[in-house]
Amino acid sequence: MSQNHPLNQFDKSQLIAIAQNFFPQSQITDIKPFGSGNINDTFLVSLQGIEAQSFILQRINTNVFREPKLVMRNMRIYGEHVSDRLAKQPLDRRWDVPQIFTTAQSQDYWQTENGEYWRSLSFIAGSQSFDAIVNTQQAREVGYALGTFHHLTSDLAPERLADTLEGFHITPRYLQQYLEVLAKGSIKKSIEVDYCLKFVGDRHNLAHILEDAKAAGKLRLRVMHGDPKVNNILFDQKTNLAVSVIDLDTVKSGLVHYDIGDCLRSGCNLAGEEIEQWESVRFETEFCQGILQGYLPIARSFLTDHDYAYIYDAIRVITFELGLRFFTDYLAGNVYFHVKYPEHNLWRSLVQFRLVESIEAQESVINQIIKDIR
């Protein structure tokens, strides 16, 4: 992975060139790169003499997402199934679903001779993100947003979409990892390495609470998101509204239990993923109750009992599973995420672990909190 800022490695002209692939009759007139993901390249790319004046570029990982042909077709059936759902049954506010464009060859990706796979998307206009909740009100459109999707992809049938990435939100797995890793080097000691190290070892059982719940036959597989933290929902910049869910790459097959938590992981989080004072990160049960209140109404539809009592497993249990995840990174030589310097999965292994702390001695206050928007 590099850890250089992504026009930095790339030509504009190359990037120009690559564009054009997707707007061969359009003149660029500017390419700079775009948002803060830490899996693909992305970049906004101007354009001069048509309406849409913008457009998102994008170069797929394939150190992450081994077969993009594969994630563009979930995409593809995704943006199909919830387009026609919304003709058919409109929402009574402004709801976007970003648009895959493709090349004059009619492939909704580009593929370069050194076999790099490019994709072009609709940018959202008069949007806005952010790495963090500020009020309550804004909590609850992000559980809006996250209850829409769901709600719109509740009739879709999940075997229809390919696993693009095998084990993906299957926390046993990561745990697996997490032992191979561990089993093979020599580990570099310190403070905050034993931390993380006791951490895990201490709640081993956790990572098998949501998967030994679907092998019991109480949780079921839905069509899930898979990364819907508050950075991949945007609002509408003059009425505050969410208008759209984005970063599509993991829409597959999977217990919309690892999006509930995920969204209350990230959006409760005020301090983000990043912070190194990681002593100081809590969750928020203010932003957890807006955020059912924006999430449970809609998704009643469709939540069974059990969906409702392991609301509060699934917090824990991905905001475990992504500090496992970076602490696996870390000790093995930060090959997924993009790092900054070479301890910076360990620091953000480290506020995930404290989030999950923060979540177990809140258990009761967040239950109560389900049981009374329920």
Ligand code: GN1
Second form
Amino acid sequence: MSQNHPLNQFDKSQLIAIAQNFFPQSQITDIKPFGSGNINDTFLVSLQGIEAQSFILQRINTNVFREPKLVMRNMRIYGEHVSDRLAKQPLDRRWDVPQIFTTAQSQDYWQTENGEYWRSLSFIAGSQSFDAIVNTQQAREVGYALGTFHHLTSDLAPERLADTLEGFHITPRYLQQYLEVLAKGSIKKSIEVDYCLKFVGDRHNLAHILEDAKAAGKLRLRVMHGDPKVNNILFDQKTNLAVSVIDLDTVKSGLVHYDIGDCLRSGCNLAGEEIEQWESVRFETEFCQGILQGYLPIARSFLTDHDYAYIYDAIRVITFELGLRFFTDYLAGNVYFHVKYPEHNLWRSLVQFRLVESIEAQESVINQIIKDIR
Ligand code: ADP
Ligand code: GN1
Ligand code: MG
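Compare with the form predicted alone: the form predicted in complex with this ligand:
Below: every chain and molecule of the assembly, starting with the one above.
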């Protein structure tokens, strides 16, 4: 982790005091910023003298998740459901579910005096995450991980989960927000901004595809992860097999298509989301094939004909949606995603829009891959 990581601004003694609420009997030996998430503030805490040496400490982003208690309740419902299911029907390989540690008061979170919400999760030992996939074997594992997530939640009634982020992945709403932000402010023009304005202007119709299919009864609500991008999947450092899906804040009722699309848009972008040379970004169909080879054999049992028919659209809609979300956030002054510099969200949106173009240019190849694996 670099010296100028934004999380280094946190006061270490305060962090230790917060962490101590989850482990009052243990001595904390180290605490440092961890991972590269865009939403929460994540730390790895090291303890002395107990078997599990590390745990995750996270400040929940309450600017995004207005009801953190509901987030924790969902996480607990999910965790208990999946753990029960695994106990009854074990998988033939390692699969870990992050455990929630409670405070001495048996709460799933610690609330500070100034209203911050912190939680502590088990650290998935011997694992690592990647910001971009490196080979097709890993692509298959990413697909396996998403398939396993959907499989293990296929018998969890989505109505049991609260809506912790209203409007999340409802693409027409993001378009609406974008138009509102546009109408409000004066925009600093540049070649890149003009490109994005035109890009969105040309593709308004994309925003409605999945929601229209849902309204027409073609796609139904299930439990979705909501955010299964590549760095939310953990891999065993020794076997290189996927061992866990983390970042469970957005597990709620939704379309599995948002997950399939999100997993593919992040997994098939070798350059990752953070690259400034956005012109070179490409959707790699070889990785698309790998991810679907991992995913579809598991998902086959619950996917319908309509579900298959919307996989291609899901990929480009979610990619467009994320580009739109980044661009809107840039125009609104970077109020949602963590940024390292003012144009960060603008570059991120360019990456996603370029990816949409690459997906569209390869429509027939992608549809053929889906057909062949199906
Ligand atoms: P954000 O919502 O900000 O993306 P995440 O929950 O994804 O937050 O956590 C950020 C990063 O921290 C992850 O990408 C991963 O690298 C690491 N991480 C989070 N939880 C765990 C865990 N239980 N075990 C191991 N690593 C974790
Ligand atoms: C955020 O939290 P993180 O970094 O895993 C965002 C996702 C985006 C992603 C893009 C709750 O995910 O929707 O796809 O950034 N999560 C939320 O990197 O908005
Ligand atoms: Mg994350």
